[in-house]
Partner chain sequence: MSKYLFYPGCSLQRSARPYLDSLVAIKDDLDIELLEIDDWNCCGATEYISVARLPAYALNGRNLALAANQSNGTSTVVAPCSACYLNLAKTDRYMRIDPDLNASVNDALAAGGLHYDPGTVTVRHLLDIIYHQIGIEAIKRKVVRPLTGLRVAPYYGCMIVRPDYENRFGSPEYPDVLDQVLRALGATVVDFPVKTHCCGGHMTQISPPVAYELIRRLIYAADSYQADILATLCPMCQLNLDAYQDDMNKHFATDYSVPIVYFTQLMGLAFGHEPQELGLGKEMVDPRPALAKVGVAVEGMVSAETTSTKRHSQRRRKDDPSLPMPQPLIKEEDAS
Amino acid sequence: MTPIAPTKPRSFLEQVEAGTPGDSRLSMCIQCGTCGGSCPSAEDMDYSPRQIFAMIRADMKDRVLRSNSPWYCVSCYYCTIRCPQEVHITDIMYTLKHMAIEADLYRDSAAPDLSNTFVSYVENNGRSFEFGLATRHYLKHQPLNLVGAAAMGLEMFSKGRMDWRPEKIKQTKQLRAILKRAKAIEASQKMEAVA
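Coordinates for the sequence given above, by itself, in the form predicted alone:
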């Protein structure tokens, strides 16, 4: 009987690439820094996207997943558009957020809670519900700032920029079917990646 050779653990780079839908092109990063120079949130990040990608290649999983950088990504896709190597930077940031939540390695639960609440509204209604999202966030994470935020909220209500109640799209059943299928595909891809 031939002994089974132990499988080599996958590198963090391979894990991130496998966890990102489609071809992330992460291994194509040439460390030019265009992403960080393009990012409107870069000054608030612990590490620029370029630094995050270098840390991923260096197998610094814990440090990357504890970083605030993915949480400050505002999904504007400006970095992705400007990347000379067409690295899917925003998609990679989503993957890192997901991995940080799964590994319970994020520092502050405010950003994951906000993200999960947003996703919950979209899954249930087909769109976000800003009033509910902001109210939950401030009550749980910044209750003392709720009064100051309320003034801005009232102004938004008066200008018709925010609703008191969540609105649903017409075809929520179809949306749920699409999301269910997407989750099934994601689960099967994870199973394949583990195997």
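Rigid core (definition): largest C-alpha set, two forms, superposition within 1.5 Å. Residue numbers count along the first chain shown, from 1. Because the structure is a prediction, the values reported are computed rather than measured. Compared with the form predicted together with its partner chain:
- Once the rigid core is used as the reference frame, the Cα position of Gly160 differs between the two forms by 2 Å or more.
- With a cut-off of 2 Å and the rigid core superposed, Leu133 has a Cα displacement that reaches or exceeds the cut-off between the two forms.
- Annotation for Ala54: C-alpha shift under 2 angstroms between the two forms, rigid core superposed.
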Contents of the next structure:
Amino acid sequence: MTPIAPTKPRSFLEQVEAGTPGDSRLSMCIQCGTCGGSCPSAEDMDYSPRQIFAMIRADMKDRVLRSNSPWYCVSCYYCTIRCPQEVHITDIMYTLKHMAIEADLYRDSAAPDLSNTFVSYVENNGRSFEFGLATRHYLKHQPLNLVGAAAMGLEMFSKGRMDWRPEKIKQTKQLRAILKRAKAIEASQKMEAVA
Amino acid sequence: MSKYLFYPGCSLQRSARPYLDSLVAIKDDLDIELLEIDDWNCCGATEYISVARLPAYALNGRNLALAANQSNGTSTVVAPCSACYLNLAKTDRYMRIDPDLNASVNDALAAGGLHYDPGTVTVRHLLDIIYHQIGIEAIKRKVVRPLTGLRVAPYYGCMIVRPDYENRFGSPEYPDVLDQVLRALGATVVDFPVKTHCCGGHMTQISPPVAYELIRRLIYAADSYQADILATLCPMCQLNLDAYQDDMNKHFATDYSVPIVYFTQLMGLAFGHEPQELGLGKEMVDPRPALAKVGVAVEGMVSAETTSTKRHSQRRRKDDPSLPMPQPLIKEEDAS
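Could you please show the structure of the form predicted together with its partner chain, as a counterpart to the form predicted alone just displayed?
After this comes the whole thing, all chains and molecules, with the earlier chain placed first.
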């Protein structure tokens, strides 16, 4: 009988690295703080990017995924180009976002909802749909700002910069088949990683 | 005439329609032919990749595969939107350097009867093509209505110059490419230290005060350097700075009015096109006083004399909680 190698569940650091394409270089972080100092929204984050990376190494998965930090990332890539260790910080923030959605830990649902609503329009039509996205989002998350948003929306309509109906690509079936297959592959890869 | 595969992106169909209209108007002047990728889909912006990784890459993989199938004597894809540009370029790059990702994306694409070999097409931003392929000299030769006296703030935003995998723009923090294009049109390009700062991105939707502060920094800088108009090259930047400028003003009790246009619209004006043809007049912040300075009248035009051109440089409020910004050194005669 062949001995079964002892398996250790993957650390949070390993999970984040595996979830980021290419070499994320996350383990190379030297905690210098250049990322947080370069970040336009760091002061509004629960934890600066540097703190997030320290917490990832400390395996504090819940607190990282509960924080608003990845969602307040504006994808400006300042941290990424300034990082002396060339850590792919913006890509890591994307990884943390879908891990947070999956773990369903982030308490304020506005940001994940925006992403999910955007995705549902793309999956159904092949194109994004600003009017639908804005309406659904404001109704649920910023009802008090709905009047102001509607006024802006009307002006956008009157200037031909918004449409009531979504655009649709021709091959929606093909696109859905590709996305369905991609989701299945991703799910099976995660199963393998856990096994 | 050079041919390019063209990926317009969702924004250019509607909210950034003036960007598309102005590009179409000037493509003959630039002697380029744009072949739209047939049945292209959304690039996913920054949202799809937040929800799922592989589907987001497969989404862009489909566009790249369609482009490769359609490449007829050209393998360069031009994207005018910075987010589309980066998403397509990033997918191609990560498929090239991550064999597992490449295999998975192609596995997914096979479900739709498609395949893409990374590196088959090259993805480039419109500004990159205009600067490197068409060139400053060719632009100068086409100018019939120089934008003399128009003070323009050159705004790049983020995703065009960062991460800039191929180093096409020279500097990820203080590039000069757009400045040179605008100067070739005869415009006065103002110093703009925040030229690659963030416009707020999706924060307008998920936490507006965060976005308002980012918008304020840009508008404040443009106003302080006495720019008549701000030129952008990204639909998201244009939308945030133009459509949310009013909300930002309300939030900070300010009254800035900096019109935001696409650089292609300014090129079109300099090349002698009519403002309507370039989609001018669809902005939320009125660009007419600025355009009057170069003798361009948009329908129902107010003359420059009747419009106040007040400046706000010294108008910082005592209870303003934001960080102070250095004041620009502008001589009086410069400003007039």
